[in-house]
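Just the one chain here, laid out as structure tokens, in the form predicted alone.
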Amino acid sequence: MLLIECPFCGPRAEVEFRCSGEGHIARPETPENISDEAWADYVYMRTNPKGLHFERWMHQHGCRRWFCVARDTVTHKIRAIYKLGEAKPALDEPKTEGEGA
């Protein structure tokens, strides 16, 4: 089980939280002026990386506030937690076995 550090409540068990998928997705400024294809891309297309991924989470069974998590999708190790509206932290991708020094 993951221990997640809620930026508002402190460390809590993973079962208290809900992951809402990829973070930092900007809504089109004028959705009425974009094509159906561009709108579909905004609504449905997401990255699915092997490694570092920036996600939105909510403390569902706690303060019910949203925040961002930088998590490794292979190891599930949480690399950073920060509040909505803050910039992505500059994190290096960890080297995997066989990638050189």
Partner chain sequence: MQRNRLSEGGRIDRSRPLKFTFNGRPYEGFAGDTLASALLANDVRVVGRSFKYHRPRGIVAAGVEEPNALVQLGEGGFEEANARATQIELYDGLDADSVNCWPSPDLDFGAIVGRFSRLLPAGFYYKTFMWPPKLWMTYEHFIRRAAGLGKAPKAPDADAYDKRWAHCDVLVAGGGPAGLSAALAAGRAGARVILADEQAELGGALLNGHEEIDDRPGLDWVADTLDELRAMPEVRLLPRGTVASYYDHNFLAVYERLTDHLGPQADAGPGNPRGRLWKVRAKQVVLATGAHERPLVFADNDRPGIMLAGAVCAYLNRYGARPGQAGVVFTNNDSAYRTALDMAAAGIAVPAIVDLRPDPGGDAVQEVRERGIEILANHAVVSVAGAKGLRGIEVAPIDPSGKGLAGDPRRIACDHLAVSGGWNPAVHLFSQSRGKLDFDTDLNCFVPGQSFQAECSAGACNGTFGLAGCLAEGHAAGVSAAEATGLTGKPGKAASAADRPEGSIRHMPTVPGKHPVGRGKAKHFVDVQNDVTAADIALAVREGYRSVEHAKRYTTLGMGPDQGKIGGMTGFAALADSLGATMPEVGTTTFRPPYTPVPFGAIAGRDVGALADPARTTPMHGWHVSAGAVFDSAGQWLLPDHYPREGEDRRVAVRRECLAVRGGVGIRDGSTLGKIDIQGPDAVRMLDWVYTNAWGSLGVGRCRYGVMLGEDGMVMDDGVTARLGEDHYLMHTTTGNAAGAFWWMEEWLQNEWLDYKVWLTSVTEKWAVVNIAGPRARDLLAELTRDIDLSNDAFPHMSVRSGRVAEIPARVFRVSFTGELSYEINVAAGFGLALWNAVMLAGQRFGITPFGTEAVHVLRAEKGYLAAGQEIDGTVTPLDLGLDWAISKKKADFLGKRSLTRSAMVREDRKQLVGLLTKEPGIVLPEGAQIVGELRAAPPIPTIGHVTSSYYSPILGRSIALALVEGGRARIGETVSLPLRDRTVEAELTKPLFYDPEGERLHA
Second form
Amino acid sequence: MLLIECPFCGPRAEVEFRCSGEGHIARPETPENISDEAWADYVYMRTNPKGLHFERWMHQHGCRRWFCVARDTVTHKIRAIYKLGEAKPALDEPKTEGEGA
Amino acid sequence: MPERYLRQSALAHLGLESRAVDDPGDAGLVLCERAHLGKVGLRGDAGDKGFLDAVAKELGFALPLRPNTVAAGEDVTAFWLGPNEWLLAVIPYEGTPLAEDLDKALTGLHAGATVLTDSRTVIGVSGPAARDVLAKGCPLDLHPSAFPSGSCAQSLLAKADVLIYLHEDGGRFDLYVPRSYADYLWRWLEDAGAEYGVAVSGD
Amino acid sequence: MQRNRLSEGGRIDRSRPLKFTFNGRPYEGFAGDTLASALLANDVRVVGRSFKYHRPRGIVAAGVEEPNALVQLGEGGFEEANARATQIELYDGLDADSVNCWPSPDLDFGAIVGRFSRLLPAGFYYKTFMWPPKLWMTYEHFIRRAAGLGKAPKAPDADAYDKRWAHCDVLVAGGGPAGLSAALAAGRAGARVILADEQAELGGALLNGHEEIDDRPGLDWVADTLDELRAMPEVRLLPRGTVASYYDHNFLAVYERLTDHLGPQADAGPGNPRGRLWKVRAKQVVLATGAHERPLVFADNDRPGIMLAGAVCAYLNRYGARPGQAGVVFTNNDSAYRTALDMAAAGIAVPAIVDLRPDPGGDAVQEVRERGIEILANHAVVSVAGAKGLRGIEVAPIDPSGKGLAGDPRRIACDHLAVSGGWNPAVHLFSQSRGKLDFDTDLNCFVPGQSFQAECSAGACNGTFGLAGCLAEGHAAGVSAAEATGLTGKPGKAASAADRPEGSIRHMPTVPGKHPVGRGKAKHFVDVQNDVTAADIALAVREGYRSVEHAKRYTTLGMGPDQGKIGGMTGFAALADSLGATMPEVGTTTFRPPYTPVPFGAIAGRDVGALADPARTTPMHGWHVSAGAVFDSAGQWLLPDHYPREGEDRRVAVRRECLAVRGGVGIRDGSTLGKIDIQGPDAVRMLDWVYTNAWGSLGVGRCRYGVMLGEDGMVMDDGVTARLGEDHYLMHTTTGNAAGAFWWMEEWLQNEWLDYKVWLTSVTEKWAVVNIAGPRARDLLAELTRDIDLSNDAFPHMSVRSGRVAEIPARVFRVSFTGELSYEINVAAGFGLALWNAVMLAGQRFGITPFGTEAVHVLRAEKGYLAAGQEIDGTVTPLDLGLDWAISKKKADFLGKRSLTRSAMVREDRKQLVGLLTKEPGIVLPEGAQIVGELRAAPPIPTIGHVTSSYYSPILGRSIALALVEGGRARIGETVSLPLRDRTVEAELTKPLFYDPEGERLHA
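With the form predicted alone already on screen, would you show the form predicted in complex with its partner chain?
Starting with the chain above, the whole complex follows.
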């Protein structure tokens, strides 16, 4: 049960939230002009990193706002929380045990 | 107006009036339905001074802008729900002309008021075991140091969305619950309170 | 008579005798006993049979780590499997049976297995699974009977369980000297503290000995400390509360046993829960979980009467029960010398202490010497006699290599043997918290290293075994935890105790004996609960299972109810020995939550029975109940499925309801339909994005059908949206997808369309909806309203008007999901029942008939209208559904548009919506039935589609069905086959519209 600091309501238990998956996915500006592959990449393909991941979460049972979370998928450490529209923070990749070859 | 004799509260079917007692005795948990509160949902941009001023003028007090806080006038209590959302609780519940008045006052602004009187009901929770019972279903820390009198917060209670408000005098929590979940939540509260004893009080 | 009960001492109450039954025999114990201590006092030596070999086993430990004394407790709704006798507080009338033995532990049928133990080597199950599958059938029966511990109770659990959240500054796990010191320091500093301990009584190891604190009896200090803690309003003590699990972000689960010590409760239920699961979020955690003693691995070290030395102290000092009359101590460290002293003080003959070390030193050793007990240094126990209870041992000197013997064995008569191989800090919670373990070579055990969470270990679980150190570390941990949460109160001084120097430990993975491990008849158990021997570990290594995790799975080491609390480390040491590796190189298996089992009932809490899931009800629910409705659920809502009259079954009732709607007028509760209020100047822009069609041209007071797609082009939802005012719309969604549609739009508004001036408000529950449908619907509504012009011109199909209905302010939508003239009357929810009653009353002269969701389904299927979850199943595009007409050709873009032109979406052979009419009109196809084009004699027969909706249509007097069929629209007119379980049905593909194709009734 993670403790997530909603940028509006403060720290709350994970059960109040819904994870909306990877963040910073931009909708193509002119879908009609891109290939099937490029469109499918936008619709279906998401990264699934071991380690630092930039996600969107939504405070479903609270203020119902979406926001951004930089979370380590191995340790569940939350590295940063920021509002929509703010730039991705520059964070070091964590040194995660067992990572590498 | 058909209001007084036809309108039913969400928990009318439970016959709570007949169970209500004046003295809860040694019951650890005291429940009631506060059936006669009007509710208005208010949307607008907290960064828009025009909006805030217009609302303050209509209500007679300023909207709460800090998360999880409440502001109140004589007949209206305003709960902060989000950065652009408030819930107004209005006495009496026929007082929903407030929504129309607000709408008029907000003409030309990107703001809106919606009557939500029937969308939610309010369950009052008090008694010495009130915090223990709420802790059985609510992940919030309701300790006085973390949730002082006069606070509000939206969260979960069991499997229902609730707005929890602790009155200024610290004596009662009000749970604003979606109407269709009210029956479930009432039964849940009675079950969760069983080990402390449950009494029903009047509104 | 309690043969092994001491005449005085201990924390039992000899004035309160308690009767209990074990394996059908009556016994007596005292208040304060555990089942284990009472059995010991009654000289019950065999308490069960072992897991694999069915060897007789006795009590080994006094706490959670007990591997043998597992019992089936109670009966009926109170039955529990695999309860540890060491943790069962005795109550009057307790009834327990050994697990894993039949007919009794003394005469066990399964023991024959033990004689053929060579058939059950390490990896037996593993290897069996790898054999040809047909052999498994031969062995399965045998294994199912022999394997496993305990029996799953058959009756539903009669108890209720509670669970709750809790928040604190400092959670202290463990109520021994370190934990109490930490709680006291933190509490004094002003912290909100929760102290949980698995025992009924706080005090931890102090309860088992006679240590002194601050120059007085340790238990006096415990009593004073508890008094002080209880007086602190922000300190909560949870005795009988096991910190079971340590999760992320300092979230821990504590299981508190509330009534187990009282036995089955007559008033079991929510008012008297059996246990409480605490879900604790702690700012800081102090782990003071103590240590578990290690056994020594020697020949037949599992015989009844062989116990851990610390457990012997606990039984003597805490419970006034002795394990026998004459006992030997076998050790590799100083701690067991205290046991010898306690034994002697209790009147037990102690012929010798057998010590693996050549030159034992330390304070306790000196005391034993002074007491005149013989110390056999550099000796080992090499054999034991007495399969059902120890009768004697043989000891022999160890040769200088430490691998063999240096002399002939000597026999010593004794009925119990107290063993100590050193201590393992209980690092379970620390390890669960992702803390790193370090190996302490002096203590020969893993100790907490680098912390990962806001946590600190103190006392024995930190490798600090002496009392003085425990008190100091506990206090320091409490102080720093309080400081870390910003508290500045005065924590007071740490309690003190005498420092008692101890000699070092001599670690031997297996004790040298007469035969090397694996030779001879004797077994050297590393894990008694799972019957894993040192030879098994060696075999696993020879067969290539070199990683600790692999060796565990291959041998079953450390599995089962005790999760290796005794056997784990002993097994890892044997593994290191076989591999010629060090302990840090071997490491440990993962410590997983929970520390000890938590009842499923406690995890479920009150989310069971009627409260398992919210049942959402409409304002008219009570009416439906009184009318005898049979309910169906959709999206947690309870809705009438049909209203059977006297003598009607579902089929008959639904047909009557359908015909009433088609022929007269029906009434239905439509309140559950999702309703979203949309306000703002950009409402149309948003609708143009989320729906496939264009919204700019919709006039005020008019309604339009919309189809909502995901970006993958698949239909998510559909429904009718009305324009209520200039910038004001009301969207209807399907009942089950109301929340989904709301969040979908909110997500786009918040994430992408930040500049849109639109507010969404869910108003589903604001409105009660009474739907009247049928050719007489207008006549009926006319009876109820004066201020709405109901004429077809003034109030056409797909429009909305406001007015009063039955004097109640209402919004009336003329929309239809049945194909009939239909009105949906919306009033504030509080008026729902009043409106319903008024409509029913006015409808009497029209023969008004309540109809439920099943009739709705029949009626909508007759019209080919779509249902979420049936036709709309997440895999269909609007093109598949024949909704081309609802897709704007003019809009540059809408959500999902681009996907509709992907090559896979425009294939001719995609499944398309069609109708299906069986050749035999009486046959109603099962929904989900597969459709084949060409029927072949033998499978495989490729399927071309499936039935999505299927009903008997009363108005048509025949069955109808909707189906999704590959390239279906081009196949209309073709005959297909549906192979069912008992027959094959032929059907013709048709247009998905069976009734009133021109829609005359809608517009009537």
